[in-house]
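The chain below stands alone and is given as structure tokens, in the form predicted on its own.
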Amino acid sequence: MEIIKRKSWTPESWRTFPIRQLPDYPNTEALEKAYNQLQTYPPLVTTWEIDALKKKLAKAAKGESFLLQGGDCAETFEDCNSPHIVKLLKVLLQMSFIMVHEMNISVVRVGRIAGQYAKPRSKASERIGDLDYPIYRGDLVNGYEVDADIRVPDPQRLVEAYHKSGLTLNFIRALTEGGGFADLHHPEYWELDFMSNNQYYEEYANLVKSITNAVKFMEGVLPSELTSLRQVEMFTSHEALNLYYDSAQTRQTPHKTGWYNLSTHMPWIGNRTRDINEAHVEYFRGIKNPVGIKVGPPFDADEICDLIQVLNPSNEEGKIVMITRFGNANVEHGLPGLIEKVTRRGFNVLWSADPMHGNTFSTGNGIKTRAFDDILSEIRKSFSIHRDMGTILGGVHLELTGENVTECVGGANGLQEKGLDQNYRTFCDPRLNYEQSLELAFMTSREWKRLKKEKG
């Protein structure tokens, strides 16, 4: 492909190239105006937050740390209350323990949280009934009713869903610092009775066990060493899709070069917006941010390697997430080429596998799911074309929730296609529940120890 030659970056200079999945917004001045409201409003994450977060990304890239990234498929507006981000919180926080313990080294956990508001869709619209609706594209754009009104493009929801992102990451900063909800002393939290009938159950009761003796025994010997143990750093992420929400808070700081996307830690770029000739990649190319890059089928491996040529020119360690979603099916076929180009052209990348969408099928009644054994599968082939390749799978990046949902199949405790009803709660994708993201977490942990074991 032929890359087009670009002039001077700014935050606004993807307004003036060919750009996908970005809704119709039928009053142009409403938009103006929203976007002129953001940018006036405070950043919400911070550039040494973000500049900590790509040192991490860089060690985990070597294989000395590793990345769980994770989190709803779109958050709603509805969702943002204590007892949901509490629970994904949880989550995210035992699988990381989960990890820690069992794969001994650390873990940097990126939430899909306080801004994951919008969805890549693949058509505009959508008939319900006798009658075609604009589709729903997330709280960030429309809404999710059935009513003409309610789906037409809004653009008051960019500031509504800043000031949502604003008050989540305001409560995780207060769960997660200072202890109490994060500090390990607390095994309670955990509430494995939910998980009583899995066949890990005991397992798992051993493994909190463990953890907190280990606590306990730090805290006797080294026992001003344990500020550590009582927080835990929780970082965010959202796909930058809707580019007047993003570029609205990108900006300079002082002390610092450069310009930063401030409405998140670790944006990403999604499968259908990589275009090296399009408004995203023109707007990622500017900013400092670590950044994800969503790749699955089709792809061409040479214009993935002149994309990443692009966003990271200095080919900076740390800059650059592939998160590599093939499918079950697929992964032995696709992950190896595209694995082999980029390390011929010297790219400094942290592998993560997505087991998430390339898994997705739908039932005989038509409902949306994926099934566990898939999700698990990928993940082991991935680390294993990785290791024949010479490469390192540092990273996964899952849809999970920390709901008791029945939206995925499988798992230990085989939740079949007809217990989908139950609980199936969902806009769009389906996500892993809290007994199957705990699950594997533990399947995750087994399956790098295994191989770290065989490579001696």
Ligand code: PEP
The other form holds:
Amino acid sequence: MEIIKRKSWTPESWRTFPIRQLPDYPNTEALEKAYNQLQTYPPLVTTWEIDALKKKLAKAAKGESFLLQGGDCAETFEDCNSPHIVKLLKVLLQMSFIMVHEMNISVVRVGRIAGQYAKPRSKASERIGDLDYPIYRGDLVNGYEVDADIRVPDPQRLVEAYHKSGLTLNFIRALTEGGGFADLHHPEYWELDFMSNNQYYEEYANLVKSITNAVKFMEGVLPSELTSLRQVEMFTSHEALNLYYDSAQTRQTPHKTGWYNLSTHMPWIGNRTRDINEAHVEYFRGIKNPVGIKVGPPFDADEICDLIQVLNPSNEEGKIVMITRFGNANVEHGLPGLIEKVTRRGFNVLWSADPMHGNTFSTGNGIKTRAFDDILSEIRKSFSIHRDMGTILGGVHLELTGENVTECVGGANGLQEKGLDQNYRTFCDPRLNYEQSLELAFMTSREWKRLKKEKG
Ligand code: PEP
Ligand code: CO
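Just the form predicted on its own so far, so send over the form predicted in complex with the ligand.
Everything in the complex follows now, all chains and molecules, and the chain you saw is the first one.
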């Protein structure tokens, strides 16, 4: 594909490029007003946090650390509340502790949180009953309710999303910086029983005992990360899909060169908006944040390499996170070719696996779900492929929630298709629930350890 010649970049230069997934805002005046309003608000994150994350990602790319990125498929305004946020933080922290303990390296935690309000969709509208409605594009754009007015894209939601992200982030900071997770040292906080059907139950129970003891006594039994519970680090990420939202918060700050997206630490570019000659790539090429690139079929590996070149011309370490999402059935076929080309061009990237988005299917009753075994299997295969090719899988990207939802089938609790409607809550993609998430962290770490041992 021919790559267009680019002119100078500004946070708004994307506006002159062809764009996908742009909501059909009927009131452009109101849109510009909301955009201008967003531009006046203070940033949600800081440049030094972003730079610190980049350094950590560079370490993960070398296998000296591991990236755990996860959260809701789509956050909703309604779920901007204490229980939802606490539960998500709790599960991410516990998963990371399991990983730290098992892998004996540090874990970089990045939530899909505090801004993950926009969703790419394959159709612009949907038929419900006898009527066509604009498709729901996430709370950043319109409401989910089946109501012609609520489905109309409303620019004021950009501002509301900023407020909700700020509230979420404020609470995250309070919890992670103030030692709000002191309860972690109680074993009962770890809800062990669900694992009793897993053949590794005892191993898991011992692991939790060991973690809780370490946390309790704050001693150096474990890597130092676990002993400094008063301050756990949590970074934020979202898909920078609605460029009005992200570009309005893209700023320059004193004493730093370059532009930063200060609405989040690590924005990612979606699988459907990564066309090299289009608006999203234009926006992403100008920011200094580390960026994720989602890659799944169909794609051309040479084009992905050109994309990396455009987004990271200086080949800076920790800048690009390649988030591959092939699906369990396709990963062995698709991933090696991509790794080979990226490696041949000498690009520094952190390889991460998203075992969610290639493994979605609908049940006979039309419920969208994913199977725990497919998710785990794609992770295992990805580890092996990277090992065989001499590269490193340095992270995972998951859709999960700390709540007890029934959206994905399988796991030690053996959730079956007929149980899905017990507590199926997602407006978008099916998430791993609390138990499935902990089990996956455990099984992923086990696999990591096994391969490491095998390697000697
Ligand atoms: C997502 O992460 O929710 C998503 C839409 O992913 P992708 O761009 O990989 O389809
Ligand atoms: Co999703």
